Every structure is written in structure tokens, then in C-alpha cells.
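First, one chain by itself in C-alpha cells, the form predicted alone.
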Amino acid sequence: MNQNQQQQASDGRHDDDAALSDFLASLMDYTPTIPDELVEHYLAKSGFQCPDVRLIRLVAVATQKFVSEVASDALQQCKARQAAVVKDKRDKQQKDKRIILTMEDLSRSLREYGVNVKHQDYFADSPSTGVDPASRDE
């Protein structure tokens, strides 16, 4: 490397720090979603110990992000379930437009990300057991 090349290296490493130390100081004024005490157990369930509490919130808001991207993903995974479902029933008319997140759409999103999720299968008396007794089609 010619000494201008190594210039812009070192000017490069030093914008670097300059930008983490400033986003690790911005830690300090942000309550991130999950409370510093959760991310504080589970970091010592795992048999990690730090008092410094900018790492505690980096955890904290990298365990956000991931949450919420797991949601949107299962959300779209809902989504076009649901499609596919408007798709089949093509002559009945759907008035109920909400969106039903199921076990499995969150299974498909969080296996995208390389967790499994096993759970165990769901037996209801009949087709109607937890639907809300207003909602029932008759």
C-alpha cells in the first residue's frame, strides 16, 4: 500500500469508531421495546454477565429487530395463505376481511430465519370451539 492508500485505511477506521461510539452513546437515551431487565436474564441464563448497559440495549434492540421481522414475514406468509384461500372460493363473496395469523404462518416465517418450531397439534371438539359466538357462520 502507498502512503495514501494507508491515510484513507486509517481515516476510514477512525469514521468508524467515531460512528459506533456515537451510536453506542445514543444507547444510553433509548428505552428500547424490551425492558433491560429481560434481555439482562436471559443474557445471564446463558451465562453472559455485563454491566455495561449500551450492550444490554444493542441486544435488546437487535432482539426488536428480529421480532419485527419475523412478524412482517409471517404477516405476508398470512397473507398469501389467506389469497389462496379467496382464490378457491371464488363464489362465495368474502365480507370478513381481517387477518388470522396461525401457528403455521409463524412456523414458515421463523424457519426462513433457521428456527424450528415444534408444536403440538390442536384438538377442538368441533369446528367451532374459540370462535367468538357472534362471528359463527350459520
Second form
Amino acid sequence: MNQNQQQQASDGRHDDDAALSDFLASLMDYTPTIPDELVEHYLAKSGFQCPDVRLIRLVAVATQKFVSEVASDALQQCKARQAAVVKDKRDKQQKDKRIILTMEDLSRSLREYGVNVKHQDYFADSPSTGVDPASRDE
Amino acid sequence: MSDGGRESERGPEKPAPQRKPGGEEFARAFVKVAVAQICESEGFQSFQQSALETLSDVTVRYICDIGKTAHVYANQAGRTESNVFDIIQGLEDLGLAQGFLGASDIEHCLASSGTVRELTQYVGESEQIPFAYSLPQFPVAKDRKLTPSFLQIGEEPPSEHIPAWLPAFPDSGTYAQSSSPNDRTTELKMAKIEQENQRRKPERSLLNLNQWLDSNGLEGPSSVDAGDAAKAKQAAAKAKQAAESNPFLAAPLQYGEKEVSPVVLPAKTKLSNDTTTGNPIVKYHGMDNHVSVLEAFAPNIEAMKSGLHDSEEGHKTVLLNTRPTVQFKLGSRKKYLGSMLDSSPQNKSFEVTESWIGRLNEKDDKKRRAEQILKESMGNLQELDHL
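Rather than the form predicted alone that you just supplied, could I have the structure of the form predicted in complex with its partner chain?
Up next: the whole complex, starting with the chain shown before.
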């Protein structure tokens, strides 16, 4: 029994190792949005030291995943907020359909990731942020 | 480490500790572009500036946190370079807040980590959005060369207590030539002493001057050693010699040692009494019996009288028989520039007084008023006395 378990475990490990190395190899073909140079720069700043480009890519992909998750959460927040508005008002707001990344949504989504963004009420963006200059004139 | 450390790392947002105007701003601008691209791919069409700033700041911190944790785990394992497992461990640490597959299993293999699976899934699903710009290479030192150990060089460590795996010493030329610390300290001391001496030179001369003045003075310091006394004598002899040659170096005379004509009051005070025709003084004399204040001032008044007398006789005869003249110049500069043509100082002063007389005569009314005020004040004093 014990031997079988060990064998299975070692097989699994071998599989995992293979999967990991495959994944790392596939990263060489994948171009993350965050450029390698930036990641390298910030990693070197934090004391990280490794000549392997695949690891840089790994970090870049992980960061990209993190950012996109935060952004999608913020998007959900934004949509939920817009759905909560009464229909009459929504009709008025139909004009500016543009989906804007606001501090409100971002701070809510970041809170789930352990980042407490204290919203500065006095430090406000102008309400016309993100609106096209053409539509602003109306 | 994994829990507490992560909490503190992801604590409330602080402003970036060091914001160099150069490279950091540059890199930050590119991070903003990248973050904006990711947000756009998620479906956002626009953003608040502050939101983008915040998100890019969080992104940078995320990268740095991965680097830090990976570095820490590498160091914990006794390595300087990180490998995949350090990074995965760091990712797991950072992902603990969300949770991932198999996080509950403490002793799971890192190769089969849930975070890696999630990453693989993400890479498979998400479309590639290459960065919009081409970036120049940042100046990152990729392979730092360690100083080779004694073993690698093939040298014997200089003494037995140094193990061979330690990094080798630098060339002996870089440190052998410098003198031992003891020599250095003594040299430094010597230099300091010299500096102090140079500093003290003016102080010493000042001290000598003080001593010399003391020995020449009327009453030297009471506690004087025999040697000092001898020195003082020498100094006194020298001073005498000097006094013969230079009158300014002569020792001050005792009171009454030499007959000197009484000191003349400054012209102004003289004249203020002179032009009032001496009436107040006479009156004061009349009051002498009653007023103690006047008694107290009597000698002064006498001096004033004599001063008046002198001024009447003429200035040239006053004072200054043998001694060099010391003149206190009163009044504004212009006058003196005007009277500069006169060579002798006595004439000068005389002229000045004359001009004053003229002026004061013109302003007789003012003088009278002042007189009245004086009288009144004297009357007040009398009343005070009576009280």
C-alpha cells in the first residue's frame, strides 16, 4: 500500500514538474501586457535576482492576472451601481454610456484584495472626467 | 512569516518612499500605460486619473512584493538567486487573501500549486495584448559577479582560521601600504595639536598683552609670584623706555600726580548756561540755603563756572601744555568738512563754539522757555524736600 501511494505521489510529482516546465516554456511564446523591462526593473529594485527570462515572464503574467482581476471586479461594481439607479435617471444617463474606471469602484474592488484605499473626498477629479470634449459641450 | 508579513506588506497605501524625478517617473508612466491597456481589455472605456494612478501604484507594489518574498525565500534557503519555487511561494503568500486551490494543504508540492494552475488557465484564456510602446532596456545588473573564494582562485588563505570557501582578499597592494591604525591616530593627533597651536597663537599674544597691561597697571593682580613680579619689573622698565620714545605708551598717571587744568565741559553745555546770562546760576546760589540738591551739585556748578571763565578767556590758553591734544569732535560731519581748512585744532573748536553762540543767540526764546522749565522743576524739587 505504502509503496503504491509513494509511487502515485512520485508520478504525480513528475506530472506536476512536467506541467510546470511546460507552462514556463509556453511563457516564452506569450507576450504579457506588462513589458519585461518594467518587471525586471522593479524586481531588481526589490532585491530579486535571477537571470532567467521565464521567471520574469511568470511574474509579469501573475501581475497582469492580478490587475485584470481587480479591473474586472471594478467593472462588476460599476455595472451593479448603474443597475441600482432608478430607471428614469438611467435614461438620462444613457447619454454617457462610457464605462469609466472610478475611484469608488476601484477602492471597493481593491478592498477585497487587501488594499485599503482611503478615498480622499477633497481630492476630487472633475465630474467631466472621461467624457468626450464634444459631448461635454452639450 | 507568510501571514503577518503579507499583512504588513499590503497595508494601507503610503506615498512611494523615494520619488526620484528621473527614472522612477519614467517607469511609472509606462506602468500606467500597461495598466490602462489591461483595463481597456477588461471593458473599461475611460478612467479617472486618480483611479489609474492608484491602480498603477498597487501594481508596482505587487511586483515589488513578489520580488521581495521570492528574495526572502531564496535567502532562507541559502541562495542568492531566486528560482521558480521561490516565486511560486511568494505568489501563494500574496494570493492567500483570495485563496486558491489546495491552499489548505500546508505541505503541498509547489509544482502543483493552485496559483500556478490558475495562472496557466489565465494564460490559456486571455488574449495577448502586447505593450503599446517599445521600451528601452533598464539598467539592471543581471549577473552580479561574486568575489571568488579562496578555493576558486586556488590560493591558500593567509591564516588557518580563515576557511577556504570564504571570498578571497583583495590585492595586497590595496591595503598593505596603508600605515597601521596606531600610526594614523598618532599622526592625526600631531596634526590636531599643530592646528591647536596655530589657533592659540593669537590667543597667546593677547594673553601677553594682558599680562603686560597688568604689570604696567596701577594695581597689578594681588597674587603675583616672585617670577611674575620680576617679569613685571622688566616689563615696567621696558614700558618706561617705551614711554620716553612714545607718549601713547606711557603708564597712566595717578590722580594728583600731575597738575592738570580742569576739564572743560563740552561746548554745548557751556553755552547753554552762558547764553542764559548766568542768571540761573545766581538764582541757584540764592536758593542754596534751602535746596539740598543744589548743594550736591555745587562742585559741578563751580566747575561749570570755571569752564565758563576759561571759555571767556579764550580757548587757546586752555589745557594742553605738554600733553598731546585729544579732541572729541561733536556735531555733524559737514561742519568739520567746512572747517577743515584750519590747521590747529584749538581754532577749530573755537570757531565751532562761536557758530553755536550765534545760533543760540538767535534762538533765545527757546532758551528762555527751557529756563522756565528748569525753574519749575527746581520748585518741584523744593516741594518734594518740604514734603
